[in-house]
Partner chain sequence: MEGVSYQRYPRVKIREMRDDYVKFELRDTDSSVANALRRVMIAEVPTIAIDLVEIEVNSSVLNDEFIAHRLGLIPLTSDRAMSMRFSRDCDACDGDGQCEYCSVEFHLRARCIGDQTLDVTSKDLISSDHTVTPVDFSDSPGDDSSDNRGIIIVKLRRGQELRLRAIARKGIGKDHAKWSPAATVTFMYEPEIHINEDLMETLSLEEKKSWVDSSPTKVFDIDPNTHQVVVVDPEAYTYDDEVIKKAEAMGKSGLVEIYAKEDSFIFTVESTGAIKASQLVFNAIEVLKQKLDAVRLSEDAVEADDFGELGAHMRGG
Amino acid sequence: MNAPDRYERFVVPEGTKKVSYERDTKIINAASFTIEREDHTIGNILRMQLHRDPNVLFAGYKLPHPLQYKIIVRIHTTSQSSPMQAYNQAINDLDKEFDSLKSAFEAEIVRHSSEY
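Any chance you could show this chain by itself in the form predicted on its own?
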């Protein structure tokens, strides 16, 4: 069959960075981040978190091709912030939010299992 191996969707190849950064040469405070081995799930969550930042003017992502397992996140910020700062802040905020969600879920599991 002509399809790529399934593990290629998740395993980052040797010598390839998980995230790469490229500044935009035409627009001030704009950059693209290429995130390897991710899809719409991470792209949409990250885009929505970036939209919560008042210093972010534009945040979007795209999948270049269905058989290329990477997303390209584009960020344009105001002069008070940089795309790298906005990206790092969004990742940190999402990390805290997911930790909170995990704790709440585990507490409900304990509460539910003690009832039965």
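Form predicted on its own done, so how does the form predicted together with its partner chain look?
Below: the lone chain, stripped of partners and molecules.
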């Protein structure tokens, strides 16, 4: 009857931004990124990639509530970097990692198919 549409779980509503950025009011070089309609899939790979960056002092994500379809990624960096820079860097690195994974998998399919 009044059930929300199922796709509301993964389609960003009109007029809402996919990613919003909010700087911490008390700590320099700390900020939260609110990502709409994403979950552990993106949250966890972003967090782990941020941990590989030595300029990142803290990186964590949370799914505030199972019925609020958003995650909050919090980043605190050293003065050598900024949360925004670290965030962009993490996404670029992950993107390149998946590019490399894609071609590795493609090559492996070709190699495997030719063997049998």
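Everything quoted here is computed from the prediction, not taken from an experiment. Numbering follows the first chain given and starts at 1. Note that the rigid core is defined as the largest set of C-alphas that superpose within 1.5 Å between two forms.
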Task: Shift in Å of the C-alpha at residue 110 between these two forms after core superposition - done: 2.5
